[in-house]
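Below you'll find only one chain, the form predicted alone, shown as structure tokens.
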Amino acid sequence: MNFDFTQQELMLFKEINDIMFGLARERTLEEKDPISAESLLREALDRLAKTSYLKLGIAQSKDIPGLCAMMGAMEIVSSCSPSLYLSIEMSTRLFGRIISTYGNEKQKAKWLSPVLYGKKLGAVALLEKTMNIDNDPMATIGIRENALIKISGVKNYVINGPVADFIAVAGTMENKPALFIVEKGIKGLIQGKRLETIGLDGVVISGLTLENCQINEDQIIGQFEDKSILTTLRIWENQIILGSCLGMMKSSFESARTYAKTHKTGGKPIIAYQEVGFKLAEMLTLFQTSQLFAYRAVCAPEGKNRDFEVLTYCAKVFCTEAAEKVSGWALQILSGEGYISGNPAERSYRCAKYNQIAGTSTEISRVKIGDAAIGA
């Protein structure tokens, strides 16, 4: 499989890079204040909408690159800001793909177009009591009453929850999986407090409670015959996480390499010390291997690879654990500078653990990989 990028794709990467670094010169990209974080997110969406970034993996056109380029572009955004990246991706690559793949033309016009043009913000409320949807049944239920659907349930860990204009709420109706599109301000939608996390400072995460929220029939996507829709959503979420890992490794490695070249101890740059060189070599090896793994995993559906699900789980395990190692080794090289808040390696180290527990966790991924290995 050829992972070389075309001139068109390289030009897109440069556009995205210029936009993100332009934002970084103007504002802090890891905004802890939720009002500032929302303002920054909407500004980033507006600027990125001038490129094809928000449409990657969603809209089909000869002018829009494919999934491999999507992963390369995601790496750039994540390397600039893991928080901003995750907020953007949950709106476009998760909410947007749901509407694009399963919505009808009317639903696409109402909810997809504003998201792809950076005018509106989406979210997906998938999780409930835990971050595991593989074993626990959905407790969020939609009940049909006359011409309306009443939804009740409690969702947790909803990225963009308090600021989203549209939320795709996963649940069941008549014992079949369904997605309910709930719009901001609807009666019965109760926003939880923003959750404090050890990393991803700029991501607005909260729980949501739905108490007899009434929606129209045309605000349902599904009902689906089986739970395969949940597997698909997890695959898409895992792809987002792979891009996050690549960005973290890129920024961590580059900051450590620059420091090793410019900082001196004992009268010579620390990169001259063999142990530092070995660490950088290990970091680069893990980073480049993760790139190849992530590109192959995300491109597999394009090639109709029947094993793309287990390939994604393999990539998820490898890349998420590599991101933690690379950012940790970068902190070692940066020494005291790395322990001070604000540098890319410190930021990535705090964010890296999320990628191991989000999506399909590394533990559940290993179970699925093992089942595939023995043909179960």
Contents of the next structure:
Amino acid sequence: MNFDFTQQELMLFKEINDIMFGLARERTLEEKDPISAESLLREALDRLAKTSYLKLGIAQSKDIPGLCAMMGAMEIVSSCSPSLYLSIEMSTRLFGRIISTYGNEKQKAKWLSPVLYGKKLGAVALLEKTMNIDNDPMATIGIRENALIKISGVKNYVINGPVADFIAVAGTMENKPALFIVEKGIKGLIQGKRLETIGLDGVVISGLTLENCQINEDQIIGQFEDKSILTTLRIWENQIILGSCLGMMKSSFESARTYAKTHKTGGKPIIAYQEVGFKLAEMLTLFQTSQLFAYRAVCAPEGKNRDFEVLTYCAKVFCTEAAEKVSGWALQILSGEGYISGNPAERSYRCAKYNQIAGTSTEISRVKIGDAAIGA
Amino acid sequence: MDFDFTKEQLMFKQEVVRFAKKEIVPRVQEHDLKGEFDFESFRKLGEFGILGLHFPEELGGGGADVITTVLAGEALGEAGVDGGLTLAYGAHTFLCADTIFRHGTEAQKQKYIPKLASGEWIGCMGLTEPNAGSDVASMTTSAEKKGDKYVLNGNKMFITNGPIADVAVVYAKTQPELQHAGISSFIVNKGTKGFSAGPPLIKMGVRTSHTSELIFQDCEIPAENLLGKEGDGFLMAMQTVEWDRSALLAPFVGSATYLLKKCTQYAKGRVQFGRPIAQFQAIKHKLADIRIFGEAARSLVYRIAWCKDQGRPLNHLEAAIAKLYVGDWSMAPTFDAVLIHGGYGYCHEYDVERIFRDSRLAPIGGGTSDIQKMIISKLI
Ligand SMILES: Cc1cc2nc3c(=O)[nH]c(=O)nc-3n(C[C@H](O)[C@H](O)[C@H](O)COP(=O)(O)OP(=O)(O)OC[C@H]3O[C@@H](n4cnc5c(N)ncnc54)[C@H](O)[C@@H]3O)c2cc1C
Ligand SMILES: Cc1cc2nc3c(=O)[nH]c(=O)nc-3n(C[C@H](O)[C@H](O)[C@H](O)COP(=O)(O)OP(=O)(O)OC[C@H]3O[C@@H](n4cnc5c(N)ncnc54)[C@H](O)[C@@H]3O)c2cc1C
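Having seen the form predicted alone, could you give me the form predicted in complex with the partner chain?
The complete assembly is shown below, putting the previous chain first.
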């Protein structure tokens, strides 16, 4: 047992912190305009690629910190901007991890290296119109025609969809799950219009339609023998969401704490009032509990009994609900100041719901945890 | 970071679970119903080595590290040992014996630790008073030095093991004008003239632990029964917090595992609307929440234990966070557990009803949740 980060890990955190705060000094990190959002994203990737951040959890070497440190590092990026964080993560920790885990050497050279060096952007299209992958089969399908494969299907929400250089599209081929890598500009790929959302202002999201997009055999990852690949992708997405929650709690808590110590009413800082000070105490309790929970879940051994999956669902439910509470309380403490757009608490509060919906939703997570308990 | 236990630690935990299930759990419900302390179980805890697990072997202990000691507490909860017995063990080993071990002279250690570690003697700790609970420093029990004796006067309240203890570690003021800094700690033996315990209080939960008032009326004790130096008492009481926030919280973590198992068994067997209730999502939701609590609490508790094993001074912020989380959140799983059992859950036959009552102490004992919030809000 060990509850400390190593010196090497702490150094990495400092580097990431410096990069993110440097970027925040230069430009707004929650860019609403899609063109600015894309340029910000590429700039951030370029800078972060100078550290081992993009490689965490993907490339393995003794110079690259492990998964707990990955979670610690994710927290820092997410605390600076939930939108930028999610866009980066869908490219690296989801798209990149898919290629690194399931791709062959040629595929890695083509798609993984540019993503890990921050030169290219990835996206993953999983969810389909009115279908949740946990309940329903996927309708996106790849049909072999001579040496080519034609992909057709509709994907509902794809983060980085409109700007990604490579998209991993989940579907089935010959009744087996597979991932099709489509590249930007491919014929038959129709971008939906950018979706307006309650939070995550700077994330570029759209639906995607694939109409007989033609790809080669070496653009297929899989075909997989069973649906467990989809579970794995969800677990990785859930890990990304855990990092997002920690960052939101960090920024909300810190802004509320600073305000409570400096803002005075009745001649004293508002932290001196138990209604405020005790809320901060509860916020920090949820935040620290979430941190330890997320660290433990992410570095739990992937044993045969798949208990680590259940632990991830547990952490996801806890951290996503905690993030909403903590950002809500922060907003309450910041009051008028917090209600004004651009405040970290206001921003986190609007983003928090996404984390409960996306990945394995809170409801489905609880059902899965319950199923595991009863051995279903 | 690394959240894994060693193989030896896990094997020991399983041994404790097996021991407790066989030797202790079968008598729990009966003693709870009668509100009686289970002397036999306590003696067995001593025989097995749990009461003195972390003390050095020369003093009759097991020489275990803190994590292993905390794991034993979790194991007792996981086996289904009631909150009364784990509280009695906690007050005895950590609040009483450990204070003597840490601050006592060699002679005091030799005299008390072996007998406390074996369970031959039962210990208690008296800090709280009828009018000084959260505000400990306002205690009024006094200890006046007269020659080679101290004379104690005052009352202590809610003292776990009070009516059955052979040895009490008692906090009293030697210099009342100094508030915290005027508090000292003493060892008082059963049978000392002027020292008595009130009858056991009738409580909603933790009913197998006996709780009472301690009364000191011109109670003379030898000056050598002072622990450490005069004025060190408050710091000593604060140091017990390390155990309070790890070993005393661990049974709640174990209890969540126990509840999950019990509820799962029940839900799989109970059929309504033609199918086991375990198949309803509403039941799975509750099972999930029970598991989530246990998993969330675990790392908070072991973080305190690990830091203590590293010889680090207690991080008061982390300690208060652990206590606040376990205190406030450990009740919901017991509420859910009763609900899963329906009407049977409300009856004593199924022990979830007892666990529900026992858990209510978590946000009160050892410093209420409000006090934890006060500490946290001051430290941030
Ligand atoms: C902003 C945004 C960005 C996204 N980005 C991506 C992306 O980049 N790539 C991608 O693939 N997907 C993405 N998604 C999709 C996201 O993963 C899904 O929204 C999520 O999985 C939930 O699916 P759904 O919206 O279809 O809800 P549904 O599955 O229809 O669920 C509706 C409600 O019913 C509950 N429910 C459903 N089934 C059950 C059940 N069996 N038992 C109990 N309750 C149930 C759900 O929990 C939820 O509360 C994104 C979504 C959003 C909002
Ligand atoms: C079963 C049991 C066993 C116990 N065992 C022991 C033992 O072995 N040894 C021992 O010394 N003590 C023991 N105690 C005492 C326990 O530690 C105290 O009950 C506890 O610290 C609270 O003190 P109190 O009961 O006097 O409540 P009070 O301090 O009177 O508190 C009453 C309420 O006011 C709140 N409150 C108090 N001050 C503040 C504040 N500043 N701000 C906001 N809210 C506040 C509290 O949170 C609580 O809700 C035991 C108690 C019980 C019930």
